[in-house]
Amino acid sequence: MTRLRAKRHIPERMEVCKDLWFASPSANKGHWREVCGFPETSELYLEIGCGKGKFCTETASANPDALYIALERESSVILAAIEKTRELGIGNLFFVNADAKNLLDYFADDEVDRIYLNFSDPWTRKKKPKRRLTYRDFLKVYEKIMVPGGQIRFKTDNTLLFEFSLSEFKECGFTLSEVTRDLHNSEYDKDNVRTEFEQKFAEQGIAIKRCVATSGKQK
């Protein structure tokens, strides 16, 4: 019953936090830094599928000079992230309650410096690879909105998705680095911020896969 009450009150709770999320993100296209009160020289980082916000709140708190935009399509999930941001008083993190398939409506060419993809749905059923957020059609969109040399930082627990993604990154001309199939026992874990899913999988003994894909787009 508690869960149902929380869902019924989503609009009211979102209204309380209306300064932290954008109901019409397309209005900010090409002007995110200005709208959010950041200098044009600030880096803009986008997390696609932020969940309940553990990763974005911790990462934004550690990098207050960068502007963070966190996107999540599930209202009940993103609400938890928004309320957590308000509670912690984080001033450089804002939210978009929308689907990643519409990114070109929200961001202009060369507007984003870095994209985070953390534990995206692996879509393991047959004939579903085009739904994966690392499928080439999505990668082409990311590259369009990213600056030349922009990075995608990708983490997953799913081996099939990871190997698929490495192949897609290469096919689309991205340069791979920091590739590991056991992040928590690698040199790259030092500055790693764990997501809710990541912590859960680690406790189950599941190795986390991670890589950095750098855009080959020219200036």
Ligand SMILES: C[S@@+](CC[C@H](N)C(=O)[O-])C[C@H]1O[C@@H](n2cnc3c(N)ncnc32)[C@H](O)[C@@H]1O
Given for the second form:
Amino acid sequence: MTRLRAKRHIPERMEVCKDLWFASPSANKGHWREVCGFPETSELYLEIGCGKGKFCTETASANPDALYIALERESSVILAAIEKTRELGIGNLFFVNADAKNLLDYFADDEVDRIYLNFSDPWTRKKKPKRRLTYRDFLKVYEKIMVPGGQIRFKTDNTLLFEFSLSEFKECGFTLSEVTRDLHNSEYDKDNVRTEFEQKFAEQGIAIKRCVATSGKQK
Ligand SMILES: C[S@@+](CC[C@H](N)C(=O)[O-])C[C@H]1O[C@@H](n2cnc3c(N)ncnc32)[C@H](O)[C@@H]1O
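Switch over from the form predicted on its own to the form predicted in complex with the ligand, please.
Expanding to the full complex; the earlier chain stays at the top.
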């Protein structure tokens, strides 16, 4: 059978992979590890805006003991990530086709150990900063669902978004580390897994910015 073209037959193709994504993620709130068959002690990592899944599939494959949840709001895009996960037989990566603005419906307080934000839409036009996934209202939500000391690992090509995000992280009480404005020529590139967008930007000679923001939430 010829492979179905992207954006065609999305519901049918999602149905084939239904064991890899959750149609009602709210039902898992506070129980992700149990629902996904992982010990309560496992780390839970969340990628927001996973795109076609290069980063989450490679990262989850390399860390089979951790549970990975990848969130993406575009169904045609997340489908590519889900089908890749199925083809590769990855058992520790699951998906949610939803908007990050509803995260509090899906995750309980202190449920997530780490959040990845890779090449989030920059929303650099005037009056749009509230839509940025590093805007303070989002950071407060991330802090709530993360454990004390939880980390946000953030990468972008966009200088304006990066400088804005550093300022928002600081304003919200996060501690910054591993800050670089040229990741691929830095010491932090050693363990770096490139995303689809990162690969594209690197080929264009655009320097990648990256930081780790650690939550200041107390136990
Ligand atoms: C520029 S792409 C980057 C994709 C991937 N992370 C990468 O680096 O290759 C941003 C992705 O985030 C998704 N996205 C943007 N805002 C979102 C939101 N509020 N909730 C969920 N996904 C979102 C978009 O649909 C898009 O697939």
